[in-house]
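The chain below stands alone and is given as structure tokens, in the form predicted on its own.
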Amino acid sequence: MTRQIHPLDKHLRLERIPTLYCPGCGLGIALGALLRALDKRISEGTINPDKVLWVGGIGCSSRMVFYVNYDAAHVIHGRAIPFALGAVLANPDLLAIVTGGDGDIAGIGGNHLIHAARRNVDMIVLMFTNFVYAMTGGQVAPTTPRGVSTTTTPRGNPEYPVNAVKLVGSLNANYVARASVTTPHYIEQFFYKALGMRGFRFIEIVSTCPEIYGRHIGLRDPVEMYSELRKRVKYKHKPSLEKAEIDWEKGIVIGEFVERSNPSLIEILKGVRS
């Protein structure tokens, strides 16, 4: 009998399938919606899979560069965001596509996060929230809604978060969107409008893990933590930056909030060179 061959086989380094995720995390919901994104594009012939370049840096998020079928660098935590920053400056015809956690992106890298919107840096980053530091112990994270107890807040954290949506909107990004795992027909149609874009393009997926944050906060059945974040996910048509709320209390709004057709830094240095 042949065996069944998944039309997204041919995107995947099958020899490291099935991946090292967790039962319940979202990140493989995520991965397939970008894929048929990227499926789509290649097969439109507005992308060519030699040019795609994946980086990741340290986290559960970062380790889909373990799996794409693509050039891929796993560098150090927070430092995805440069390292492509360097790759397309030396080979501006590279599509690059960061991965990374709200750790990783906002936290420990949040400094180049902001630098790179500001200077509309050709590039995608796709920042997954799932609210701690999950791969690393369940640390506090930048996204960490208030009162919440993690490993390092046991008494429930004290801090305000950062909106990253917000933060990234208000600097000179082209593109800025937010979905869920609960809602894959937004991650893979926001994804979709970034491969054809050029500039800075910045998505946050906000995705379940049940076995950090879920247990932190009584929703340690993958189907249960699911089923609460699809209630709190609301949808808007093209909000604007100031609806850009994520509560986890009171409701996590997912949309395009920003569309621009800024120059992108390349195209601003090409410029200045001819």
Given for the second form:
Amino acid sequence: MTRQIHPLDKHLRLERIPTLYCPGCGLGIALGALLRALDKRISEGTINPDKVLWVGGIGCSSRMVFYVNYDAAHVIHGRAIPFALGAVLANPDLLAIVTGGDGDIAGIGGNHLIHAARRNVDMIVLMFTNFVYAMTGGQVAPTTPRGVSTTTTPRGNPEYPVNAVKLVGSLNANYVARASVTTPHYIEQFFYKALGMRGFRFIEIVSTCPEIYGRHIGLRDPVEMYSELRKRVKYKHKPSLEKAEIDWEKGIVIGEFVERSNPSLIEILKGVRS
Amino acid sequence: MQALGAQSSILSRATGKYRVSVVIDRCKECGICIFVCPTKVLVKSSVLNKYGYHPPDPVNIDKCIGCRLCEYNCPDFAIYVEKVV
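In place of the form predicted on its own, the structure of the form predicted together with the partner chain is requested.
Whole complex next, starting from this chain.
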């Protein structure tokens, strides 16, 4: 039988490891960093592991909820945020963590993202940006940069991409940050901070996808794609929302963009703060 | 039939300071650990795991500085660094 060897094994469903992810996929790096932050919070006693709920929609990154040894729900495409909202309203003690890709959260579930941020619902949304709908075969996503040829845009993407950090930051969200899988210590740091806050917390994690997105832009090798992404990532200390650019040519700015202490939906409903 | 101790076979090397262990059957040979190691401790080994991948081998373990970048950057929870006490 399986026995615990890796330091994070107690947070994983070992019968499902190794994961379904392709070799060199950045999602596993991010999952490790998230679990390290959660482990730190649990060992400090600030979070009860029985109250943690992971919710994922459809996609590679949403499958992350299969591998964590916590209560988890796998729901229909784009509807992970409404499910988490219902769970939190029914049981306000829950800590809801929503994982999903850019297609799931910003594309199909884009409307839910906007309104959950506007209402400042108590949940953490982790959006893994790989610039493409990877699991379904590499179709164009709302974050795909202009000019990239994908399965559905063979002559190059003619549309402008969405910047989810600017979008969510312009609403009522309490915490908006962006990290990259090439800087796992920042994922850990930002998620650790988000776990200690209330309200809507949004972290965008720029991920590598050597198998599908790498095929479209000519970086099939995991190490090559990792090093190309690492060259483009720039950390800034508490940058403003205007600086939150995400562009393969001009660079990807990571950091904590927004930090507010607005009353959250649960606090308003309970009458703690209005 | 699954081989006995399928997920527990570990490739481990240690010096007086640090021990680097590789869980052989979890590795997918992406090479990120070999790339991120600042002192080039890891080298691709000739061992084949049950999925047909070559896991890394911490050959130059005496150069290890214990930064744990390989552990932090491994997507498959296959490598970890411990302090030897």
